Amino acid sequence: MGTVSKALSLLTYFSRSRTEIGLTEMVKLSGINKATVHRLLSELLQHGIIEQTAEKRHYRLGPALPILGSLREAAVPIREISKKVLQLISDLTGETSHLSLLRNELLHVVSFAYSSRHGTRVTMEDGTQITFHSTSSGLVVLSFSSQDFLKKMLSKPLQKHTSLTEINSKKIEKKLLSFRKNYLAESISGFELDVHSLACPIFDSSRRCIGAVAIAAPVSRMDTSSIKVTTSALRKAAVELTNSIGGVFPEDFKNLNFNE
């Protein structure tokens, strides 16, 4: 890895629940030797990356970020124009939506809707860093990644976050290629016991997919006439966000019906 990837990497540990991060802790996360690490929040530190608490001294996100966010966001705006769509299909469904997009090697949440339907709903946050192995959004990207980028990921341990989190990597294999065929993928209590989501891939203008939107509902609530009307809605935001940044399907996509 090289130094700006190091770098950026310290960035992953970063999340809504841990907001600021000391050096050792910083140190114990990476791996990394701590003279290393603190040469690399050095650089970030002078950039605007990060920044340093007067209090403790400890590492946080910095003032560039935001500045280059909204940079991106005014050349594609997908999370702006994520907003409507997620409330559209959650206002629909009845259950919670959400859009994650890959970023390098990690898929990330980063926008999404409630419905005001049920008293209890699946819960999200902006930020949060989505399993590949364990969730539908993870299981449809892998299923159009290539081969490379599938065999790293599902060479790495797989962390079984309930008892029914599939880590056999030629099941999970096998799974991506009806996920694939039909693109949607399915996840029920892989990452969280008695959470049924699905999910739809998202395209950019050269055919790769860039991450997907997904449902999110208690499984309790996720019988065959709601998951035909979740499928539906998935399908039709796909296209959506994908046609608003200019994206591409591939070419098998027109021999499917996506408005059953």
The other form holds:
Protein chains: 2
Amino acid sequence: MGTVSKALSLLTYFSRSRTEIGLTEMVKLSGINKATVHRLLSELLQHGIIEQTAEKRHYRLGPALPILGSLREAAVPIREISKKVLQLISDLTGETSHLSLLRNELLHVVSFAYSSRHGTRVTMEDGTQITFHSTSSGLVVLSFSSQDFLKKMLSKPLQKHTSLTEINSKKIEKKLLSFRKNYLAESISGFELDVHSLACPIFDSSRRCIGAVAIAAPVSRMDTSSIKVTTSALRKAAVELTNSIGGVFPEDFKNLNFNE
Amino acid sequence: MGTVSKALSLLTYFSRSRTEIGLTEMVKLSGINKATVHRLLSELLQHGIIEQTAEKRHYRLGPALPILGSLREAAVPIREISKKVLQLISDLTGETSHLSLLRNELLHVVSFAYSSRHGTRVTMEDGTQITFHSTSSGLVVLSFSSQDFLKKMLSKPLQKHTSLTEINSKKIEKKLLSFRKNYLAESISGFELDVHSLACPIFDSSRRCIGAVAIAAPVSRMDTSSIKVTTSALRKAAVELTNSIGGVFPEDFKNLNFNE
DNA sequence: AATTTTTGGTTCATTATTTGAACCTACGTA
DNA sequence: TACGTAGGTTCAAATAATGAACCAAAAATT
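Could you drop in the structure for the form predicted in complex with the DNA? We only have the form predicted alone so far.
Every component of the complex follows; first up is the chain already shown.
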């Protein structure tokens, strides 16, 4: 691993639940020597990629990131484009939709939309991390991943978020086969007891699955007819979103007939 | 310069007007050897900091940046916080306000707010780069910068954006003295003929000036009385914003009396 | 259609930077 | 006061970065 990669890998330890990391903590997390970590952090610091808190001298993500992020958005307005598509399917289905993309072996919510049809809704936040085994987005991405990646993700300890979270990797793998065949994954109460979600895959320019569009609804509202509406909306949105980010949907998709 | 810094420095060549950069072009821009640039870009590529276009294999800012940017925002919600403060002073003054921060020796708009009082307004965009010599924000930052930085910025060729842009560095330096004394810079028609702007400095935790809050209005609306209102609103906002980003306003500011 | 130029990308011996065990200093705690 | 832990530093040894020359392929030019 090159020095640059090592430095950038340090950024992956920051998350919504861990916004500040001390030097020693970072050493433990990364397994890299303290002097090295310190030097890498110093370089990132110089460029505003991270910054240091005044009190405890802990590190956190820096001011350059929102600026670079908005420059990226200006160059490739995925968020903007996807917001439109997402709003459409949220309006159509009456439920919360979201787009999530892979980054560094983790899925992140990139964009989302709400519907105002119902008084209750599944809430969402930009940048949130998504687990692979307990959400429809995660599952559909896994179903299109390499065996290596799949094994890696399923061999980690799988957290039981609810009483209904499936954590048996054999059983999960079995489900993935049909998810892949249908270009659609489902998760009922896997992450939160009251949430039922459906997801379709998103592909990049080399036909690799790099994310998912999903719709999440309260369990009680996901009946047979809304599942039908949701599924067809998601399939269309997935193709549209894949195209809009310069990706290519697999050839065979067009020839499939999903009248299950 | 360390390898990490070298890699990160490549990111500075991307801007709103140059969203894609080829390998050879990047070599020219950075003055670094081609093999090195290629390796650095490859490492950034791996982490999604940049990505490559399918057609021309050019490089552009990557999908990790908006994700990291929103994580940063979640950890230190400058944009969110500043939007409130900015909206307040925009409502009060009836004009467009914005917050800009230094990154890599460049000023960028981080957040802004409009007022709906008038039919015309100065328009703004997140991430826009701001020049030092022709805007009030740039000038106020210069007035609080080190001599080194000042010389460096003023020795570059200064673009004459309008017929009234001051490009005589001696004259600019003279003005900076009073700007610093007053914690307030002014620019009339320096960047656009019809824009009059005022700016106050923002400081970080080590009392270094890292940006500015500014109000920009059509020249015709900036009369003596609105300048008074604007100035006092900006001074308050600057202290508030400085505090909200964990910065410290210089001690002497409190003791000053600005009844000019 | 043939040729030249320019592009993105690679190779590998030389060179310079990164690395890490041990060390330092400051602060909080028992 | 003694102890543990924090962030940060040192410097010889180890390793990774570097760059001139080189490819292959796509544009541009003839």
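Positions refer to the first chain, counted from 1. Heads up, when I say rigid core I mean the largest set of C-alphas that superpose within 1.5 Å between the two forms. Model, not experiment: these values are computed from the prediction.
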Using the rigid core as the reference frame, would you say Ala233 shifts its C-alpha by 2 Å or more between the two forms? no
Please determine whether the C-alpha atom of Glu55 is displaced by 2 Å or more between the two forms following superposition on the rigid core. yes
